[in-house]
Structure formats: structure tokens, C-alpha cells
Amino acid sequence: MESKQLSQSVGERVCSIDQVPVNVRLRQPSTRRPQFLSLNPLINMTLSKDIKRKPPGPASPLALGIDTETLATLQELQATHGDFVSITLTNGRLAYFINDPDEVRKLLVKQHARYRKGPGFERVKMLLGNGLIVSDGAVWRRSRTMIQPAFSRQNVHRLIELMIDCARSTAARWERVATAGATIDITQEMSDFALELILRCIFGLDFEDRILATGENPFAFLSRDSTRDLRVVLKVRESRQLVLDVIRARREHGNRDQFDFLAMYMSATDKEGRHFSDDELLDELVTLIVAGYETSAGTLNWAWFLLAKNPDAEVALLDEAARVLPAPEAIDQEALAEMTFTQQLLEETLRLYPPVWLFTRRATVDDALSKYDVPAGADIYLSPYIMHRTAEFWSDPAQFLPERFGTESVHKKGDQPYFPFSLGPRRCLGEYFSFLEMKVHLGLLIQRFHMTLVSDQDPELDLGINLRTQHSIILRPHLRERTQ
């Protein structure tokens, strides 16, 4: 609810509030790929501790970033050395790449307290402050505990009507396009849809009254400018004042008996009974805005692409939607829970295209994973993208097969080699919200439109913090005949 881009730390919430990604790029002074260098020179010292049980790995130092070259490097390392690899980085640091599902689960769940967020989080504070994506330790635990109730199923269900309204608005726009025989940039459409929805869920009535007071959405740059260079930092800082004005008006006049994330965040208290300060609220709300739409936008973008390429999946989705959601007024939490194929389709989309394709952690104490020693200070690299496409764990891993996540799956629900939203205490808070939002969107729109690809061009991967499409996906919408 973890190159040209900011480091891993930007990306964790995308969905997630606590793991969801933002796609922010920094212009580099040269073409040389950036290294994950800490601002603390002591941290950059070579780890000199003698490691008795060290995994295999290359002899020469390597550079790792968040880019296409890094994905190729990690895939080659995994193919050559296996699922547990030691790497000496070009800055002298020791790093491990882990692709073993049991060890990844152990690190993120059972032994999570021995690790903190990995390299690159310093720069993210320029953008998001010290919200859930960036914070660690006691600050993170306090914020997570305070925010978690806002994402309970009961509270998220109260936002379903907003999800329906945003889907209806999208449908009306697409109908005009279909009637005109025109095309849709589905990549842009999904960014706009998800951004408007999260803003409405955060600000409620204040979205129309205050956020759109000038007639334009001051946050539109987040979905309109995919380059995300340093200018985005300045724009986010400018928008903080607007959010602060809304917070102060709420403090003065109350929440107007409305239900939204802002109201829930403002009423949240820690175990000492303290509320968020204005600065803390700002950090968490900006984090929710920036991160809260990225995962859903990216997943829906890939989902429409896959549906256009897989007619059998489209038919199955249409049949389920028509049966479970015959009309918008039929949509509620029980109906959405019955959309089992839609859930499988979304999970398979996330398997192929996890929003954050690379996570990092850093060991805070000496530890052991598998049969290897992990010394304090070692950096850990984990890639959902690579694990989700490893043939040892998934048959025909490059194929789009939603039934993988059905009742006949070879994997048990809680024991899959699968972590698109991370695992453990830092698993995405907004995961359930995101799935509900995407089910409403697909369930309503698939009944109105059949989508076809305009071009056979591969959208390719944009391997930043978020796994985005390099090129916009262009679809042609065709109106379905109404059956009611």
C-alpha cells in the first residue's frame, strides 16, 4: 500500500506502501554505470572478515546497479554458480545473490530482524522523506503499526465504490475512443487510472475541493512523465505544501465525517497514544501517493497486454466477470472474492512481471543462510523476476499460464517460489487493496471492451526500480454487444 535510476530503496512498497516502487531516474554525469556507494566512507570499506563458508562466485569484481546489464549479470551468475552466489563489488563490498526460495523466505521472514534495507536508500529521502519505504528500525516499526489498520480488509472494502467510480469513468472515455475507431495508450491509461484512484482514496472530498482547486491535478506529473529525472524531486517538494495545507485544514475543521486514508492516518496512534506529527504525516502521505499507484498501474498495463495476446484467458476472464459481476451494483467484497480466475490471472501477470524486479538487504549481524556464512555488512540481492522465471521452480516459465495459481497448482499457497510483494513483516501493506482495485477494473471493463494489439512490437522491459514497459502498449478497443 530496493543505472539511471535511484537505488532499490525507492522501489520498496508498489504496490506497496511498504514495498511499492517508484520509478525515479537520476541523470548521471557520465555513461559509467553508478555503484551503490554509501554516504558513509566507513561502510564502503572492504569486508576483511575471513569467511569460512563462502558461496561460489566469480573471481573478478563486478558492478551491480538497477539496469539491463545487472539483470544479465545476475542471470549469468545464477546459470554458472547456482542459486547462492558470492560477489565482490567494484567498490570492495561483499555481496550475495540468492535465488533459493527457502533461503529467501528465511531471510525475509524468519531472520528479517538481522537485515535492514539494502544499498541506495540515502538518495530516496530527497524524494519521499522518511516514510515507510525509507525508514528502518524503531521508526519503521512505529509507522507500520500505526498505518497497518488503514489497510485492513474491512477498511479497504469501504473504498470499493470509489474503485467502481474510477472504472466507470475509464469506461466512458474508452467508449468514445472505440466509437471513433481510435486507439488507446493503455500504459498511460493505467497510470492515470491508478493515480486518480489513490488520490481519491487518500483525500476523499478534498480531492475535488482542494487538490483540483486550480482545475488541474498537481500530481499528474507522476503519471505523465516517465523519465523521472531530478525535476520530479522538485515537483514532489512543491506538492508537499499542498498536502500540508489539506492536513492543516483537516486539523482545524475536522474530517467532515468522510472516510479516506488521510482520516485514518490522522487518527492513528502509537502505543503511547501519540499521533503522527505534520512532518511524519507528510512523509507517509507522499510515500502513499508516489508508491500507491505504481504497482497497480504497471500490473494492469501488463495484464491488458497479455489478455490481448491470449484469447483463451480473455474468454475465461469475460465468462467469470459476466457471471460474478453482472452489473456494477453487484460488486461487493463477496463477489470480488469469487473472482478466482481473475486472481490467478493477476498473480501470473505478477509472476512474469513483478513490479520490483530487484530487492536488496544488508546484514546487520553475522548470520548463516543455507550452508554459508553471511557476515555483518554484506549486501544481499534478491530478484523476483529471476526466481519467477527459473525452470527449476516453474515449468515452461516464460509461458503465460494463469492456472499455475489454481487449486491444482504444484505449489502450496504459502510456499511458492514467488514474492512480487516481498515477504514477511515488510510485505506490501497495500497488496489486498491493489488486488481489489485491479479486479474491479478488469471485471467491469472486460465486459465492455475487447482489446486488440495495434502492433506486434515487443514493449520490452524498462528495468528501473519498477519493471515497466520500455514502449507504450497501444491497443484498439472494440465495443462488445450489450446482453442486458
Contents of the next structure:
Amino acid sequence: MESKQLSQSVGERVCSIDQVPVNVRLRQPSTRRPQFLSLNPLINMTLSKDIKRKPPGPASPLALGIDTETLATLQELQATHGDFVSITLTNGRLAYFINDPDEVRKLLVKQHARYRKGPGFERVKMLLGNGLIVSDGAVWRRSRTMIQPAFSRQNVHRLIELMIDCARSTAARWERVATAGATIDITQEMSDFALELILRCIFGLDFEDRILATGENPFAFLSRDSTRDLRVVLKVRESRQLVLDVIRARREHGNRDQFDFLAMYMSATDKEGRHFSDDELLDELVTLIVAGYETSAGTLNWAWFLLAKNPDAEVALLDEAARVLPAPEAIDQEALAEMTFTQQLLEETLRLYPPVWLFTRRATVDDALSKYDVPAGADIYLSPYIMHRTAEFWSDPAQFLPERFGTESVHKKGDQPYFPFSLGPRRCLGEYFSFLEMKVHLGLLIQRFHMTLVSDQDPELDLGINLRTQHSIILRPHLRERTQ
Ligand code: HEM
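In place of the form predicted alone, the structure of the form predicted in complex with protoporphyrin IX containing FE (HEM) is requested.
So here's everything in the complex, that chain up top.
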């Protein structure tokens, strides 16, 4: 959910999932600079030694970040200490790493109000201000209540046409590539596709009239720029200013009967009947751009990779798409709901590669989970990536098996610790939207193209706030014969 450049923290390293060492030696305090120190780390901190009911954990302090090295550390902590681990961080703060499904659920659902967002979110604030993803407490509750209706199924259905348009223009571009016998950087294509779609859904006609009118898409740096230097800071500032200009123009000229997220956000009111201010709208719209494109883009990127490696899944997807979506005109919510295999394929992709692979929280009051005390100020780490691959919960966890998510399967939702969209009141608002956009995209494109991998290079994980591929996935499109 964070833009590429912002999540590339100093010292991030990459490795493939198969290369993540299981028995890596835990780092000692001096070996690594602690990340994400809060402004005043001593506020609200309980020292480890004061906790009476404390879970097991390593004796020496450790540094945890949101990076590939942290994945290896967490995997080892789980292997050595079990499902509930306490860690003293190098900044002196107490942290818990939890893999017990019942306790994870309790924390995210029933006891969520005792926690706020944790380490890592400070960095995202430069771009997102105090929008939904980073806000907490009363500010978050008010915004969530105002925004949630915009994501009703009825509203999302009205955006299906835009999803079809974006998928069709992708198809037209790929046709030219296929005819020329060239290749596609699917990683970049998926970023571009998802970014354009969310911008059109947010700004409607203003996307063409006001945003593209400035020249090149001013948000393109989100999907293209991997640096994190001053130029990016300037681009963030410029793009925030542009969103503010669009908001002001809408205030002046009205919504022109448009149906888009901006119009819905502008008409939302809180309990007192107040609307969002311009600054609040700005933070919420930028949040929506970032939340709405990179997660879906990452999932589609992995989905195309897995399809190219699993011909049976490709055939099943193609059969379903040809049956349910024989023509773009046939696409509507009922047809998309019938795409049960595609749904399973996407769910399995999200199990193996959850874009938000690590959640962090910070306890705001003293709490208890399992048989342990969680003091106010403690940091919490939860990893869908690790839980989705734990053999105790999943058979053959490393295998790509979409049928796990069949309705009759023991792996059906709810029976397993499966939470790519989080759980509870802070669960993703765009879950339904993202499944529809991904089904439209795959359903239309699989009928036009058979995709093959150009090399057997492992794309390797690049872990920041989002899980990405370190190397672009390159595919060769082969045109299928048209049946219609
Ligand atoms: C495969 C696609 C997606 C995945 C896996 C995903 C995952 C998530 C997760 C895990 C969170 C919670 C993060 C946390 O609590 O720390 C979240 C929050 C959110 N997502 Fe998504 N997301 C996806 C697509 C989208 C889309 C397409 C949109 C918008 C159109 C969206 C909008 C949001 C918003 C607004 C929040 C903040 C909710 C809140 O805090 O109240 N997401 N998402």
C-alpha cells in the first residue's frame, strides 16, 4: 500500500522464498541500525523485565524492520520459540510476534480498539497524510464510517465498465506486442493497469480533463520510480497539489453528474452532518490511490507468473472465462460471481504472495492475549506470509493449489489462518473491488493470449511494506485464435 519508492528503505535486501535461510543467526544489537524509532521511544514503554506473564523469546535484543531480513528473523523466531514470541528490540521496546490463529483473530477483531498502527507507518505519512490506512482512533472511525458506503457492492458494480475499458486497452497493446513477436514486462504492465484503473475510478472525467491534461500522468512515478530521493519528495508534493486542485475545481464546478469515488467522498457526511474538508479529502484520495493499485497490481503480477508455470490452472481459467465471459458485453456482476475457479486461483495467489505480508500494531492500553500480558506500548508483528505457509495449517504449503479454496474443501475460508485482506473493523475496504478488477482483467486477457515465461529466473522477493518481485517478470504473449 505504499508507493514503491517510499517502501525501499535503506539496507533492504532481497532473496527468493527458497533462499530465506531457516537457521539464520539472529542479529546482535550492534550489527544493524534500528529502524522505525518513534519520535520519542521512551514514551509509553514498559521494560521487558517488568512483565509477569511473558512469552518465550531470544535473550538478546534484536532489530526488526519491514524488510527481507526481518522475514528470515521472524521465521527463525517461530521455529525456535513457537507461536507466541517476545522480543526486546534494540531500541529497548518490547515486541511480540504472534502466529497463533485464535490470538491473531482476537487482536484484529475483538480487541482491535486496544491497538493502533505500529512501526513502519510513520514513513508512509509523508504521502498519505492522515488518511484511512495510517489514521487511528476517532479520526479513523469517523473517516471509515463516511467512506465505507462508497464501497458497497452496488457502487462497485457501477465501476465494472471502467474495469472492462482498462482491460481492453491492455489487450490492444498486447496484441501489437504479440504480433511483433516481442515480450511484455508484466510487472510494469500490472502496475500501469491497476494505477490507471484506480485513477479513473477516483477522478472520472477529470482524469482525462485535468490530470492527463498536465502532460504525462503525474502519478506515473508511483508505478515507475524506484528511487527514494529528493525528486520523489517533489513529485509527491506536486501530485498532492494536483489532487487538491481537482478537489477545488469540483467544489467550484460541481460533480458534472459523475459517478466516481471523488463524488462519493465529497457527498459523504459524518454523524454531525459535516463533510470532509479539502485537506481531509486530499489525504483520503491519495490513500485510495496508493491502497488501490499496488496490492492488486502485485497480485496480478504473481497470478500471471503462476499461470505461466501451471498449465492446468491456465486451461481451467480459460475454460471458465470462455464459458462465463464470452464477450466483453457479457461481463456483469452475475457473470463475475460465476467465476469460481478464478476466485480460487486469486485466493491461492494471495495465500502464497500476500501483498501486505507483515502487519504491525502498537498496544495503546494494557491487554492480555493467550496466557500472556501485553503491556501498553508493546509492538506487535503478525505475518500473513508466514501463517499462510505454516505446515501445521496447510498441507503442501509451498504448492500452488487453487482447489484448496473450493467450497467443499477443508481449506475453505474461515477454517484456516488466512488473512490477506486483514480481519475485523480495519479489514480492507477494497476487497470486493479488487476481486472484480482482477477477474475482469484475467477473464478477458486469458481468452486472447497464452503467455509463456521468457526465462526461468526466479523473480525473488522484494519485501518492503508491500511484497513485490525483485526482478520484473517477462512474458511472451501468443495470440489465441478468436472463437467469436
Ligand atoms: C489484492 C488486493 C488488496 C489487498 C491484498 C489488500 C490488503 C489490505 C490490507 C491487508 C489492509 C489492512 C492493512 C492493515 O490493517 O495494516 C488493507 C486496507 C485498506 N485497503 Fe486494501 N488491499 C487490496 C486492494 C485494495 C483496493 C483495490 C482498494 C481500493 C479501491 C483498497 C483500499 C483499502 C483501504 C482504504 C484500506 C484501509 C482500511 C482501514 O484502515 O479502515 N485495497 N488492504
